[in-house]
Amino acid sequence: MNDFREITPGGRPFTRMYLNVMLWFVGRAVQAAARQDLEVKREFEALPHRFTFALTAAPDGPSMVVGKDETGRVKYLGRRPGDYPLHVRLTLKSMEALFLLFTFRESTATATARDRLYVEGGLPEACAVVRILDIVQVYLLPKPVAKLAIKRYPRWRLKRHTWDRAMVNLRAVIGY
């Protein structure tokens, strides 16, 4: 029986790298959308003062942290949720579940229904975070891909689909 060696799964470096880049960009896009989009602004205004949330993959996968500062402005705070007091933590069961979410093969609603998404914190705040993430995905993705990533594609005016989308993407790239 000692002739068999133990096989451990690989670290999946390319998956981890892809998810880190996606979470970085989505975090910055949330910050940009909070400045550009009125609906995202309203969602954040309804959240408590100095509200902070994280989206992570269990047990030690990639993550992003977004929060409001003391002036109420939304900021992408980085990749370490342990550095901040969190009001809401959205945790996906594994890195593979997060990969399904960010390769847009599964929506947030489907991930929740399939028991891949865990929420720590208040349910109303978690629902607001999911609504914000859905709006940001509509801004970042082309329509055929966004329809896969969210539950229901919104009917927006032309300005919101063109100008606001361009501004959110530009602000996400430059970090403003």
Second form
Amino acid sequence: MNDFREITPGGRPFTRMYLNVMLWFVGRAVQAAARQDLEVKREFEALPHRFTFALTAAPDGPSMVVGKDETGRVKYLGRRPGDYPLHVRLTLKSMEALFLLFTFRESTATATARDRLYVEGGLPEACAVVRILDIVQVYLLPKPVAKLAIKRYPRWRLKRHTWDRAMVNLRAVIGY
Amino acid sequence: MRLPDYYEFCCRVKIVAGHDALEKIPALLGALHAARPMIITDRGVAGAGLLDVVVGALQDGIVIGAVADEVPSDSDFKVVRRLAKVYQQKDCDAIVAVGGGSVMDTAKGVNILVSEGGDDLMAFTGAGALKKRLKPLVAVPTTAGTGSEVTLVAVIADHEKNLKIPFTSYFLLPDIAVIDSRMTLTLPDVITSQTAMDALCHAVEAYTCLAKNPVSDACALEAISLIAGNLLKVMKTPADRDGRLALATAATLAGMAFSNSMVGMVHTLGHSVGAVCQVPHGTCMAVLLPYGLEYNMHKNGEEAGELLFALAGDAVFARTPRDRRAKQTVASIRALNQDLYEVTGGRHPRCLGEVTGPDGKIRVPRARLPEIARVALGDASIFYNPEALDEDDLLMVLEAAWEGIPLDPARIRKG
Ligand SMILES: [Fe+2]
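Swap state to the form predicted together with its partner chain from the form predicted on its own:
Below is the entire complex, every chain and molecule, led by the chain shown above.
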């Protein structure tokens, strides 16, 4: 039977590593933005008690989980969505699709339109999560790159573009 | 046309259409090894005499196991559970759903329970929860609008928890859609115009929004030209069988298009106007469609312009310079709304401010527009809209649609 190769999914260690790092940083940036940015803060406040969401790649690719704790504080909860009851789960069909998204060659909107991203959970909450992720991308990415990732680059006040941006990035690095 | 680098299209529904298509149902069910269908419908359909037409067409060819004609206008878990029990007690082996969106959704829910067993619908909500073929389902639409006879979703309310639960699966696609002109021949004029405008929106949005693809485009274009060529004719001559069949076919084609390519901001806003102020879906669609096209024109003007041929015919298309076509498309839709307004004696509204309830009072008070905008932010169709929309943008569009004035191009923030 050795003539018949069996091929198992997985591999591509570079892609996996890159995505793990990106998701870790984006997760911490969401936590940072929830403390630094008024709009993100308000979005989270409007979400249900102990709201938790995950962004993952199927079948069991890299993931990130973010949620509110008992007191409403937003926290990056790690990379194992199975450990939490999720309100919203955004799943990319494959690691490749997640890679497209996180190399900013494709926006969340295009990923959805191309049937590469699907949403489970409450739709109004999922819409809020996408809005939050869009804002976080604006914080993390230089303008030309962010423009590819979102539909419309926002016109922010100078303080948000400079001070808040620096603080979100700093807080994401130190995890506070 | 821009070709997407990847797309999916699936519509495995057999379509049987004609002036006497209902008579084919017994043979079609036989081919699916079913011999005792349950008919699911609502009081309105029965009251209009349509149930008798269906029963008459079926009874010589097949045993009808049960007739349930009490589906309320908002499907709900309790109704689904009750009907599933009837299906089992009466030993049925297929479902014939006769009605509009609510009946179709209910029938899809019943089909889940009778095929999978148990009475817990919630076990089948998530992606991939349904894993095998369900019982044969024949959909007989009685309005020419929603396209539910070819869509894979069912939205069923859980009134105890006050939730609307969406079910999505290719297994929820009916096996057969039977489009028979007799089912829409007696539709009242305003319902005819509302539902046709809903179908028009499905086609236009499928063609102009982000998930468009060449296969759904083909469906959308044909749907648009059938509606443009037949709607006013049918409004003036309601008993026009061929015109009715054309509109019903258009609704099915538009359903095929949008269930694969989705819809955009016209539905985003329309769903929330409907939810906040209880305005019929088709009315919202008719009023809002020109605004969706205006708002997105800097992004999808090319596509909107391509629709002019289907919408206004070859002469108008040829005489309109290319860079004016998108605007002419919007003008044609506004003109269609105006014609419908006149032919219904003012009962087909042209703006949100003109929408009235059965009591003659204004249905959408201007003061509620901010609330509508807020609700709209949570509607998933917003993802598929070409241009971004935040709460201010939604409100700006609603204000214009309330007054019935074109959007101010200076207020559209371009991404
Ligand atoms: Fe619709």
